[in-house]
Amino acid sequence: MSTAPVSFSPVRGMRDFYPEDMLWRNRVFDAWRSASAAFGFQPYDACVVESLELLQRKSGEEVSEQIYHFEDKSGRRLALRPEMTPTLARMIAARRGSLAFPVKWFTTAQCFRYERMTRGRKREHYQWNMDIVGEQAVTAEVEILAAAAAALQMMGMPDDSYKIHVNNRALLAELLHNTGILPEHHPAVFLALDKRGKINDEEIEELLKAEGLGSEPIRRTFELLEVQTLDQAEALAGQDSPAVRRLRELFTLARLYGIDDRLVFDISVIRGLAYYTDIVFEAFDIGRRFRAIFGGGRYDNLLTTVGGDPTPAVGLGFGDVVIMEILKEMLGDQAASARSGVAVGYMFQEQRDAAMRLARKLRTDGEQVDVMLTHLKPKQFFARASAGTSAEAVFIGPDDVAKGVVRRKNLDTRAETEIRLPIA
């Protein structure tokens, strides 16, 4: 039997959340929930273990190689979910006949991927998913983008500190077709081009050659990525391009929502997942110093991969790792630790009941109260209260009980007010 000491560190790539970490996590999660509610999204959740076969239906994707999978005691091939969209598709397909479309759903899901860890990437993370299923109009895209922008604002991220880069995979498909690349090669080309910035262009060229593309189509494909504006893209695709028309409508709607200053056209945004069919988007900090804050797009065919009927859908995935790194750097490590509530303590055992009655009254009045569980000397109490998260403190001594009045002290300003103690 091994006598090696137990490690106190979490499994590589996984995380523990101490109380100070939870302050940041709650700041992000609260913004996600508030923005979802403000935009009319309904909450849902699902099991973290899925059928491996369901997750592997999106064949050829990088994520399929990163799945934590196993066999249970009955020999079933199962996996920890790497993302939420296949699960959503399964749930929608299961109740397709009873749902009133379009549905607007959101969840905060823990996801797992065995991948190489870099800054902003862990092997487990929490992800805010918002999806609108059953709506073809571009209003679905702008609704989701506006909700994401609202969440960032609630977290304290200034509007001018990030950009949402948008593209249309259907536009890129039109342009690839014009270069002579047949549609059956498009998924592999998308996947290769999506690796730009992660591997060098020579390696991407080898991937395209392996797909059967010749030197001239490859050269013209790289030229497409040099397109800077939507006008330039339209000049190549033609004025009748449906993909360009949808992008222009998105920018028009963004002005109505007040988020047009954050949207930019970016033909290099492709999204590696094969199920995306139309408009796609990724948000980055203004200096592009971090990984994408969130990403998503339209996936009108995903439900068919799980046996459902063709159904238009738009979704967003917004992880917690990158945004917490950005917020800490932008706002400071202590920004999430704003004080709130009242600490209540007492000098001797004889004042315990008075402290408990006061704590009960304050909680009944809707206040947060951290009541000491044993008697303390004044210096000990105020040291503990100051080291905690309470904004104010009340310390009860024998004279306070005799008078029926106690002082309530602001721990930052030291200002005091008198309050009456509840009568037994």
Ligand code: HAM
Second form
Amino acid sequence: MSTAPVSFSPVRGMRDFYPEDMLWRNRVFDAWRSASAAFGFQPYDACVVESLELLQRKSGEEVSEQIYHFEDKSGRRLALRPEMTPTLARMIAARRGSLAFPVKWFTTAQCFRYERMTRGRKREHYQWNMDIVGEQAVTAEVEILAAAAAALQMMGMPDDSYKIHVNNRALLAELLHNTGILPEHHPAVFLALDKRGKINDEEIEELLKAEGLGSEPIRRTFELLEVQTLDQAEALAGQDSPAVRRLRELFTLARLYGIDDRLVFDISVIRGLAYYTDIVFEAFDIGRRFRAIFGGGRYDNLLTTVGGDPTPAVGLGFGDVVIMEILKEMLGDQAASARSGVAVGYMFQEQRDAAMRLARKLRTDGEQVDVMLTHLKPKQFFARASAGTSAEAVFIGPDDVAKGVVRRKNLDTRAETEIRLPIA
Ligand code: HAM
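Form predicted alone done, so how does the form predicted in complex with ligand HAM look?
What follows is the whole complex; the chain from before opens it.
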């Protein structure tokens, strides 16, 4: 065995969560769980290890190149999942005969991607996934977007602090078709255009040329990205465009759900995953200083790709990294100062049993109790209680045991009440 000192840092790109970090993480996870429940989604889960074959797609997506993979001792080709959607598709396909569609499922999945590390991007993150499988109507999209908006509200994000940018890949497909670009080139064109902002336009042009596009179609493709409004898009696509109709319906329904103030049409939202077929969306902070808060869309063909029956589906992935960066900046240490429960201490060994009995009684009553494990001087006890997470403190001395009552002190306001000590 090597005797070299072990680094105390986590592996590059991975995170440790100390108790103070967990306050932030719980704030986010609690909102995800509550919003899922409020919108009637059922929880599911799966192992972080998947078969590499399920995850790999030959589409030139960034995510396929970022997979952490390995062989197990029996030579199976395995991977740490970079996203949850293929696993969900596999699980749905496995039960296709017995599920009552549409299903509404959610999970918080840890995902791994060997990314170039930048702000908002780690090599491991937790991702809230909500998916509706088996529903064609745009009501499914709105339900998911409204649940995400509800989660953001629960975390303390004001409604005017972010926007959900919405587009439809089917609209882009119609417009590309009008410019003479055949459907077989569309997936590659989508992935190339999604790189806008990450690489320069000349590099995108090279990708489009490599796909076999001539300079005139390339020029017209870039022109499409200048479209600003849904009316302009409709003027190009035609009034009977099904893709425009679905977007209009989405905006109408958003009004009903009270989230229309946060939705904007944005033709540049394309998404970097190949499986999306129709409406796609990404949420950003209003100043666009951070990476996407969440992203998702409709993927009506993925179930067939993994071998299942054709099944429409729509879903979202909402990571914990970007939102925690935003919340920390917006809320300062508000979240980190959350105190609850009561600390119980005692002055001498003789009061230990009284303290333990009180702790047991309070816990039975449903309170969170942090009982000291040894006797402490009053100053030591109150210093420890104040530095901890308890909101209140009870300190038992010899006189308290004799009287059978003790004071319960609020550590913030210093207000005191008297409580009875349980009798042996
Ligand atoms: P995605 O856009 O690749 O979509 O990821 C969704 C979200 O996960 C991002 O918006 C971001 O919040 C977070 N995220 C992704 N990669 C990282 C990273 N390296 N570090 C930190 N956060 C990250 C998907 O994964 C789709 N499977 C979502 C989906 C579900 N579509 C339909 N259902």
